[in-house]
Every structure is written in C-alpha cells, then in structure tokens.
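Taking the form predicted alone, here's one chain by itself in structure tokens.
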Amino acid sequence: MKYLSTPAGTTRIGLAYGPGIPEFVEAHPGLVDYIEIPFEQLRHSPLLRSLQESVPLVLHCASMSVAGFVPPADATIDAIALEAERMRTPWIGEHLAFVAADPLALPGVAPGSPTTLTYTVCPQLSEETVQQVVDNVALLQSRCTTPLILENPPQYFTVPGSTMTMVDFVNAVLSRCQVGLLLDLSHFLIAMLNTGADAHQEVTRLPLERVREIHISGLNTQSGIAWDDHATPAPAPVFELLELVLAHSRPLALTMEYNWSPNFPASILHAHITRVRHLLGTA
C-alpha cells in the first residue's frame, strides 16, 4: 500500500478522483503524488480501495455537515473515521458547509427524517453558524483521531440572515477551531465575483499561515452568477490568486479538481501540473 508522506516546506500535488484520473496518473509515473478520493465513492465502491496499491490516496469527504444544525448519522462519523485509519490519509478534508436539513415541514403530515441535499450547501455566515461549527468540530474531532481540515465553500448568493462576509466568517471559525485550511482557490473567486468583493485583497486576509491543501478548479458564468466547474481548466485568475497565496504559505498539498468529465484533455491536466510545479520551484 502507498501512503503520502508530507513533510514541511514541500508541497505534494494531486488530482481528484474521476473519470480517467488512474489511467492518467499510472501513464504519467512520479508526476503526480497522490489521488484525492472522496469517502462517499469509497462507501459505495469500495473497489476503489485498490487504488492504493500503486498510488497514495488523500481523503476528502462531503458527508460532516460541519456548518449545519443535523448532525449526520453515527454510522456515518464511524465509517469516515475507519477509512481515514485505513488509508492513513494525512487528513481529511470537509466542507464548511452543510449537507442536511431540518425535516421537511408539511401541511397534515408528521415530522419525517431529516431532509438529505445532493449538493454541499453554503451556510449563513453569522455568529450562530460559528458557534455550531465549533460544537461539530469539537464533536467530530472527539470520535476521530484523524486531522481535519475545512474547505470554504463556493457562495452563490448572498444567504438570508448573514452578518459576516466570506472572510470574516471563515477566520472567525479558525480563531476557534483547531483546524486547517483546504483553500479551495475557485470557490473563492466564485464567491468573491458572486458578492462583488476583491478576490486579491480579500484572500490576503485569510490565516493563510493555517493553509494545509490547496484546490484549483473551473468555474464558468451563467445568468450573471459564477458557478464551480470541475469539467474545465482554472482561468487564468484562479493562478494569479495562487501565485498571491503561494508568496504567503507553502501548502503540503495542492490538488487539481478535473473531474466530472471523462473527456478531459490529458494535455491540459499535464500542463497545469507543469505550471504549479513550476510556480513551486519543483518543475
């Protein structure tokens, strides 16, 4: 079995598990050092576990709901804890968002259970939404032993109720959280272009000292809202903020989210890796 080693000053660089990503990485050896794979393909293939005979994984994982007011199931904060000790994965990377809701409430019909979301939720950005992150976190760092580290989450709109801006609020959760950070650089800048801030002078404004993982991803623009996109390439602003944080932390990993197509160029995944290592000072 493989297993990623990161040690300080050195900056690993992986590629989201998808459509492709094996074949790629297993036709490319020592140009990537690790496959980003999400707990819930874990569950339901578990298959996917081979891939680590030839090449580390990293665990990433959309089933905390570490922003939310539900909390998930037992069995489910068990099996992420189980599959982190198995994998050894230096972390495990979790939205700061949420993934369920309170149940739906009906007209003549009873409570039922508690809503399921397809989609990682931005929560509202307020003191309330902190204080609960900081009691999941608590909660979750106590059943287990693996580090966790937040990712912040993509902002479409501006959520009812809010009080703090994107910044505010993620500095406020690791002013008392003992977390890092996974610096999703392309939920960033959606959220920056989404609320009209600056991406370059906000983002400075992170503990980026607290950074451990950095994500880079696409982003496209539809009905005048910037969405993520992992079917196509980081524009060109997603590298500048890169290059902006790089000259402020050295992250322990970088992973490139290129997967929701199975026809992504090779070439282009091949380029980007050229340009972050080079960006690095490792090309």
The other form holds:
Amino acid sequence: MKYLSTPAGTTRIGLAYGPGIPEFVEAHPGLVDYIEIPFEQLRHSPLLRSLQESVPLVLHCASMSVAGFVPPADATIDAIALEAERMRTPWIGEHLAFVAADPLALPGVAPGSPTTLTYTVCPQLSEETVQQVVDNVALLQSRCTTPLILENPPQYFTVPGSTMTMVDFVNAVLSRCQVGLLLDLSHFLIAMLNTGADAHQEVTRLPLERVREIHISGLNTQSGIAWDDHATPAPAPVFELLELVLAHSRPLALTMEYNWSPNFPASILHAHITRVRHLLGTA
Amino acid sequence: MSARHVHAVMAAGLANPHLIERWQQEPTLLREYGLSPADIDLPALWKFAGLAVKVRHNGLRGDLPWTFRLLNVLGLEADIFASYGSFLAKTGTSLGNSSEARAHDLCAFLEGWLDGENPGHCLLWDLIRHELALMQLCKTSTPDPFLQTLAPLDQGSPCAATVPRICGTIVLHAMRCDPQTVIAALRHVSPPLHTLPREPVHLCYWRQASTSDIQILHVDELGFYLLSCSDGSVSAADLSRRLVGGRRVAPNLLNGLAQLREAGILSFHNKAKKTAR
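With the form predicted alone in hand, show me what the form predicted together with the partner chain looks like.
Below: every chain and molecule of the assembly, starting with the one above.
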C-alpha cells in the first residue's frame, strides 16, 4: 500500500477521484502524488480501496454535516474514522456545510424523519451556526484520531438569517476550532462573485497560515449565478487567487477537482498540473 | 431567524424542488413555515436543486458529451436540470438505475420541455437524439428473430410481394439541422451556432448485424419512410398502398427499395415463401 507523506514546506499535487483519473495517474508516473477519494464512494464501492496499491489516497468526506443541527449516525462516524485509519490519510477533508436537517413540519403536525441530502449545502452564516460547528467538531474530534480540515462551501445565494460574510464565518470557526483549512478557491470565487465581494481583497483576510490543502476546479455562470463545475477547467481568476494565496502560505497539498466528466481533456489536466507545479516552484 | 429552522426549510425544498415552485406560486405555503419569499432567493434555491440533479447525470457525460457541451454553451443547464428535478419530485419518479435509462428519461423529459420554436432548443433536441441513437446502437446486441422465420433471401429485383427488412439495427431521426455540423461547431472555443445551416435532414443510424460499426446515412423522405416501415412483415405492395394508395406498386418505391438493398441496409424476402416453425 502507498501512503502520502506531507512534509512541511512541500506541496503534494493530487487529483480528485473520478472516471478516467486512475488511468491518467497510471499513464503519467510521477506526475500525481495522490488521489483524493470521497468516503461515500468508498462506502459504496469498497473495491476502490485497491487503488492504494499503486497511488496514495487522501480521504474526503461529505457526511459529517459539520455545520448542521442533525448529527450523522454513529455508525457513519465510526466508518469514517475506520476508513481514515485504514487509509492512513494525513487528514479528513470535510465541508463546512450541512447535509441533513430537521424535517419540515407544520405547527401541530408530528414531524417525520430528518431530511437527508446527498450533497452539502452552505449553512446560515451566523453566530448560531458557528457555535454549532464548534460543538460538532469537538464531538467528531473525540471520535476520530485523524485530523480534520474544513472546506469553505460555495455560496450561491444569501442564506436567510445570515449575519456574516463567508470570510468572517470561516474566520470565526477557525478561531474557535483546532482544525486546518481546506481552501477551495473555486468555491471561494463563487461565493465572492455571488455576493458581490472583492475576491482578491477577501482572500487575504482568511487565516492563510491554517491552509493545509487547496482545491481548484472550474465554475460556470448561468442565470446570473456562478456555479461549481468540475467538468470545466479552472479559469484564470482561480489561478490568480492561487498565486495570491501561495504568496502567503505553503499548503501541504493541492487537489484538482476535474472529476465530473470522463471526457475532461488529459492535455488540460497535464497542463494544469504543470502550471501548478511551476507556481509552487517545483516544476 | 433560527439557523436550525432555516436549514430545515432549505433542505425540504432541495429534497423536493417541486415544493420550491409551489412556494413561489403560493407564498402563504412558505409563510406557514415562518419564512416569506422575500427572505430567501427561491429561484436560486431551485436552481441549486437542479445542480444536484445535473451532478447525478455525470455518468451520462461519456455517452452524451456534445449534449452536455451544448447545454453549457447555451446556458441551459441550470434551467433544464432544475425543471427536471421538479418534474421528478412532482411525479415521484426515481432516476433510472443505468446510464441508458437515465439518458432515455432525460430525453423524454426534454421532448416536453423544449420549445420547438427556439433555435437553441431545436439544436439541443437534435443533438441529444443523435447521441442517444449512437449510445443505443453501441450497447445493443442484434438478435435477429426474423432470420429464423423468413424464407431465404430473394436476390431478384423487388416486386409487389417483396418483403424488405432491415439488416442489423437502425434508429431513424428527422432533424432540423445536421447534428454532425453542430458537433463540428462545438469544437470551437466560441461555437458559431448562429451560422449553422438549418436544413432538415433525415438520418438513419445503422449498425449491421455482423459488425459493431455504426454508420450514419443521410436518406431522402422516401428512404426514411421505407426504412421506418421495413419491419420484415410488410410487403412492397402494402408499403406503396399506405403511401400513395392504389393497387399498382409505385415504380419509385421499388427503385428506392432496390437502392437501399444495394447499400446493404435492406434484404428482401418473399412473404409467400415464409416457412412456419
């Protein structure tokens, strides 16, 4: 089995798991340091664990509902912790978001089961949510020995009751939790575009010294909203943000999330890896 | 406004996008949950639900690459997948278990959703049917039930008693624009879709029984008709009667059948010589 080492001062380059990615990694020995794989995918297809015979894996997760008020099942937390230990992942990357919520019931009507989604949702950006994240992280850290890092979510609209900007929310969480930051630059740009904020100015307000991992992917604008898009290459503004961040911080890992389409051009994948290595000074 | 309650409302809407549509149409429904439509960007929430539906169709990108490219270029992804999400929720329909099922279900939804007067929608309708036909033929095996029951091939010229049948498997589509020119345009960074010639074409997607190759044939309206009816049970006389009436078989119909046999897509049998099994 291959395991990822993450020495300080070095940035490992990885790809998010998706169709064609293992084949690309195999065809380009030495180009990619690891594959980032979702816990949910491994749970569904345990045979994917065998990928680690040829390439280190890093665990990503969308099941902890860190910013939610309905906790995941104990069995889910145990399974995540076990997977992380088995994989020897340097950390578990989880979204600063929620996947489950209380059932919606009219006054006087008995509520049903919680609403559970298959994807993460940007929470209300408020003190109430920050405190919930702090409580949730404390609980998760008592159950998992593997370090947790939190990923900023894409914000497509202002969640009702929000009292903070995305940056203020992330700062508040990190100031009260012992976790690293998984800075998704595409999510960040999306949030800035959709809220009319200045991305270059705001990114430097983040605690960049806490960044352990960076994500980059594409985005596209439709109906006046910028959306996450892992089927298209990261645009120039994402790379501009990356340069800005790298001027302040040296993450331990950088993952490219080009995992929605088997047709994603290998030439672009190769070019972006080369471009990132150049920016990191490791070309 | 409690975060816990806001999350509950958002999650309920995302799990059932049709509910979001109802909140937009009847704001009192939302007010019953303590929120007014002014508090929340319902159109954006609805489209976010659509993004999740789109992601669940990523498995189709390998088979429908140009359809997804065109959706992106036309800026229709958010609207279409949000509408599709609402449709699925409203009808209680689950997504299909296979790529083929999901592709067919999406295509069936689009048939009702797309506006036949909108040029971009027309391109999309043509392109998804084009890629779906290729997908279907790639994944099909070609059982040949008629080979067992029909008389030996008739090598002579077609006559009234000739029963034409397809050699292999075909899919027929009448398009408003040649999808292959649309694909060529989509290879550009900025696809020149507005310059594409809008000329109706009749296409026959053909996979021969003996090969996995798929040919795309441009046929005329008569050829399209003959291929669409050549199911191994209808004689040339019947085909002619349905098309032009009368008892005499139209000469151009016989000529058309002969050409299609020459191309290898039809074989001729004689209904009268059919052997019982």
